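Heads up, the chain below is alone and in the form predicted on its own; it's given as structure tokens.
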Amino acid sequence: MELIEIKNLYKNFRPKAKPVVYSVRNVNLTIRRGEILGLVGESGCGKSTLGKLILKLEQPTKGSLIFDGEDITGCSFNEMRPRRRRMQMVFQGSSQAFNPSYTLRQILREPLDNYYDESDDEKEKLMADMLRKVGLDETYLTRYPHEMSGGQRQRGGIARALILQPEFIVCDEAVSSVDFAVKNKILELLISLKNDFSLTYLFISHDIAAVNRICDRTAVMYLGNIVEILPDINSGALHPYTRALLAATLPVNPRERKDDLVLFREDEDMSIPERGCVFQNRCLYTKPLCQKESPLFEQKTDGHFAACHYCDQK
């Protein structure tokens, strides 16, 4: 069953601009209940953006956002005041995703303090526990976020997500400032704390090994289109950004590492062509019907979709 159903979505930043240039464009995306879809791309190319959008941070130009079968899209900021509790972010950045002039109990207390009723010394035994569920203490909250280190700012910022028990969770990078070491205790974590508390999310990297340990099925996008969605990571991409992307994954092992890839055109421009497929300026195998007709996103396989002429083809 979906949790999330995106209809058609687009979001234009400078609506004056001619031509109108879209960071989300015309997506169409279901997120199921108590999956992991796994978001990627290119810096840039909108994931971020989609991420906010669903949780109704930033607000659609058109298009339609479902959560749970409740059409959410023109819901005002006071109407998606209750709905908030059930739909959070591990922000991007660890570093920046806190006030510094706050302690991590100042933190944590307010979406408490927003939504609870209860005592204080009930709100400082759900931060305590809440801490040591995503393996902190309950020392750490008299801790400013420069007296933490990437990983323990990473894990207040689950907590933050977590304190108001949401339903779906947006990880937006959730393990790009920290080291390996930490990145698989985080990684370990966010599944841990999935099926205890029966959580969706919408896992948003540019680290193929994460998404590939982690996630159920994987969204790829480009210049803010979602070009192909997989069923796994490892079952073959059919879409050329996407094999590309893959190709650009480092093998742990150096001698395994390749330096003659040819991944795309790197030399053609990034702006989004005004007909055709959005990827034909870079791909290498662009023919006259690429520029001329964009391509159906269509299921190609059994859960296995792509917008491309001859993805059946290479």
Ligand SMILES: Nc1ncnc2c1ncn2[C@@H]1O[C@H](COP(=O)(O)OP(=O)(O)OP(=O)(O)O)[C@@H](O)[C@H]1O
The other form holds:
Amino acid sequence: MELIEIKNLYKNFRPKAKPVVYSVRNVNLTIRRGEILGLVGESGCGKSTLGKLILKLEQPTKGSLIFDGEDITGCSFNEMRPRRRRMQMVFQGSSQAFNPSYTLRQILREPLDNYYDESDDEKEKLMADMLRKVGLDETYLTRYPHEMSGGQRQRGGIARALILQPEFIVCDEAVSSVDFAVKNKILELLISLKNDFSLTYLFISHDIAAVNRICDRTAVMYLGNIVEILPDINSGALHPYTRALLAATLPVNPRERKDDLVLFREDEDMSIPERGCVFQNRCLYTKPLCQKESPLFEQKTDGHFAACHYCDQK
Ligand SMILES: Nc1ncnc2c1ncn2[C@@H]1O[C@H](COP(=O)(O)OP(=O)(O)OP(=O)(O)O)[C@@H](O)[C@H]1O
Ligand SMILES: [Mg+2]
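Could you output the structure for the form predicted in complex with the named molecule, given that the previous block was the form predicted on its own?
Next comes the full complex, this chain leading.
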């Protein structure tokens, strides 16, 4: 069952720009109830924008968004209010995600005050319970963001996202600013919270190893476009961009590292080509058809989608 359906979604932050600069371009994606969908791609390709669009924290330029069977594309801020409780975000950058003049108590109280009528005592209990679930405790309630470590702030961000018991969470780089041991603990925490609360995640990350560890499926984004969806990141990427992205992550064994591997052509111009495949300027396999026609985003094998004219032949 799909929880979220994204259809032909576009976001253009500068509507008058010529040529039009799309941060998100013709994205079609479904997120199934109970799954962890990974979203990977280079910095600036549109991952956070897509996450915010799904939560309607940004308004799409075109396209539609269905949440739990209901079209929310045209919902105003007020109309989103009751729905927003069901969908939350762990924001990128644990140090900037919080108001620095708020204590963790104020940070966690804000969503509760907006949505709950319970007494102060009841809210205090909810906050303490939630902090224990994410591996902190109520003594952290009086701390300011700068009085916590990166990993503790990250847990605070997860607690804030979870305090209203949502169904869907966008985790935007939830483990990027923490060390290896803390990262593993947070990944385990995300998995156990998912099981406890029957959550669905969009897990945005640069960290392919983390994605590989916790995601059920992975979507790959390049210049605003989803170019591939893999049912299993280890099962063999089809799109040349995904192959390059995966090859760029270092194997653990140094002898397997390919330092001189040519991944894609250097191209200073990161604008979207007017015609043809979005990856044509950097692809090592570009042929005339790629410059002429955009490849369809098609199912190649069961659940494995890719947008490449020649990916079957590589
Ligand atoms: N509010 C905004 N106004 C104008 N342009 C924006 C805005 N937000 C994002 N962009 C642009 O949209 C593009 C996508 O940005 P986005 O933050 O979604 O990328 P990202 O994939 O999350 O990158 P990163 O991995 O660095 O977090 C970028 O070119 C960015 O400059
Ligand atoms: Mg981002």
